[in-house]
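One chain comes next, on its own, written as structure tokens: the form predicted alone.
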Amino acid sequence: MRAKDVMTSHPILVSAAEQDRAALRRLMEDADIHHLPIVEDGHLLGVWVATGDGRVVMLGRDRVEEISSDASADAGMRALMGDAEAVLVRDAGLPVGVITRSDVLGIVRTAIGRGIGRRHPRPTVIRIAGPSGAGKTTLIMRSLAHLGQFDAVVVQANVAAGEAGAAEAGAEAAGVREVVEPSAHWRSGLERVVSRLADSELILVEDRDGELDLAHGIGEDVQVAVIPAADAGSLSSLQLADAQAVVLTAADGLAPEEVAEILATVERRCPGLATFVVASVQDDAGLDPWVRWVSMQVMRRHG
């Protein structure tokens, strides 16, 4: 963006001979401006400024920056964030515009109105679904310990309304940013909570306990099935058809050959599905590939 794109065009200029402050004040009021650059024979001498208490004061040449109309708008904004009271924009040596803090504020307001000012793009929403006892909460909490590079939030939809206070208190004690919202189990509820958390980068939604049903998304970006490894052999390809990943938990309760057989079964039923195997122990190395995969989902969407 260039200076000419953000300046106020056709500035009103005054000569050094203009010293009647009451007349200068009326001129500013009539034109709805607060700055009058003082230019004599093409040379910038200073600027008259209308103050909030009704006075008109003269500031010297050192308080006005001069830039070309083709210069970056950022140069003018940086000057205004420093000591400059105004920026005079020239084209072919002639004054063609003025940039003031009011112009910058107008740009900021427009950007905010369009949603441009947020810290991150739309957060990546990952829905974690699975039956009771599958270990969804444990997986989420352990994963967050390795995802500190992201501004992450847990949306807890797997809580009855009466349990919300206790769940939030427990999350706060664990240092986890959590929003308890049972309605996030449905599309409209998830849309509402995501809009409130638009500044986050990653939202992990713990869905309600129940039989896997990922056939219909609710507005999430990624669907992940979580199920105990011992029960994974019963998963059908239909249950996992819309999942982007499956996490098999509590694998340390099975012999290595059993785990290998289960993985082979899942691969046959759902070729290409990202599959992760995690154990119950805190130092489980199986958690690393899963965390890397989650990180990639966020980075891929955020560029």
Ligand SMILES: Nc1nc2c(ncn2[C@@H]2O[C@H](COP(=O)(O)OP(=O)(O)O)[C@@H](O)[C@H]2O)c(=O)[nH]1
The other form holds:
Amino acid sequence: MRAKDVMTSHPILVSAAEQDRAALRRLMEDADIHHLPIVEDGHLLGVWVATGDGRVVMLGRDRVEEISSDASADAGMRALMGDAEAVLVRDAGLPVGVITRSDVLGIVRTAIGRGIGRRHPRPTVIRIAGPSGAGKTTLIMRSLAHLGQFDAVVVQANVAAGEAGAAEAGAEAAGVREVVEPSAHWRSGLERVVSRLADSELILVEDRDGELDLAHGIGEDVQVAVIPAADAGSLSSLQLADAQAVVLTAADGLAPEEVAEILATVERRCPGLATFVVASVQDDAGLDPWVRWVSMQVMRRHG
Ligand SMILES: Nc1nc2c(ncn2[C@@H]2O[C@H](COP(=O)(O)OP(=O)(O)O)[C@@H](O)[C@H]2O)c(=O)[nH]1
Ligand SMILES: [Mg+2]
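The form predicted together with this ligand is what I want next, because the block you gave corresponds to the form predicted alone; please supply it.
Every chain and every other molecule in the complex is listed next, the one we just looked at coming first.
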């Protein structure tokens, strides 16, 4: 965004000769502004400022930032967050606009009206993919039981449209907000459903059952592969090229040393990938690090 997109255009400027504070005050009140840059022969000399206590004071040129209308709006914002009382915007040398904190507050008000805030920049979208029966639904439901601090939604891309109502009702009964959206398997469908859920903090997308193919994202923030530990030995690094984590499920069906060996294989093949092992039918020590990792994904996007 450029300075010209955020400035107030057609600024009222005064010459150095205008010193009558009562008249300056009236001028500012009539125009509903608090700043009058002082410009003489095109040169900025300072700025008159209407203070909150009814006075009109003159500040020097050092308190006004001058930028070009094509400069980044961010340059003006930074100046106002620092020492500048106002920003004078020039186009081809001529003063064409002013940016003050009032302009900034107006933009903030619009942003808040659109639901944009520091705490809720946008939801973190985690796509969970894996073959049928891998334990995706089980993992999502068990995870949500420990993620109560976030406003979370499950997007179920794995249910035929005809079953949608029943699935949503079932999730609701379990205290989980779920949206059934088969089209979330594709980029455009995911984008649509995410924009509809922009007020949430965490969106867990259960992708359609299928062969793992996480070489390319579809617009999510994080891709997670879910696969039974017993099948994970055959995972290739290509299948997980764009994944951030893999969860090996049903570890309860294997001996601990088998699980350790599989885990070592996955870590060797995909160095740097976050790996977790869960076993839903046992006392599950593996779920805890996974839940912490998911929380981290949300928190680091909160800024
Ligand atoms: N033993 C065991 N069974 C599991 C585990 N996770 C899921 N299951 C079972 O595997 C079946 C398929 O799980 P589900 O979550 O529906 O898989 P999805 O098709 O990937 O969503 C269900 O009967 C689950 O109870 C696990 O960690 N251990
Ligand atoms: Mg499922």
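Positions refer to the first chain, counted from 1. These numbers come from a predicted model, not from an experiment. Just so we're on the same page, rigid core means the largest C-alpha set that superposes within 1.5 Å between forms.
Annotation for residue 221: C-alpha shift under 2 angstroms between these two forms, rigid core superposed. For residue 93, the Cα coordinates differ by 2 angstroms or more between these two forms after the core has been superposed. Taking 2 Å as the criterion, residue 76 counts as shifted between these two forms: its C-alpha moves by at least this amount when the rigid core is aligned.
Taking the core as the fixed frame between these two forms, we note the C-alpha of residue 25 moving 24.5 angstrom.
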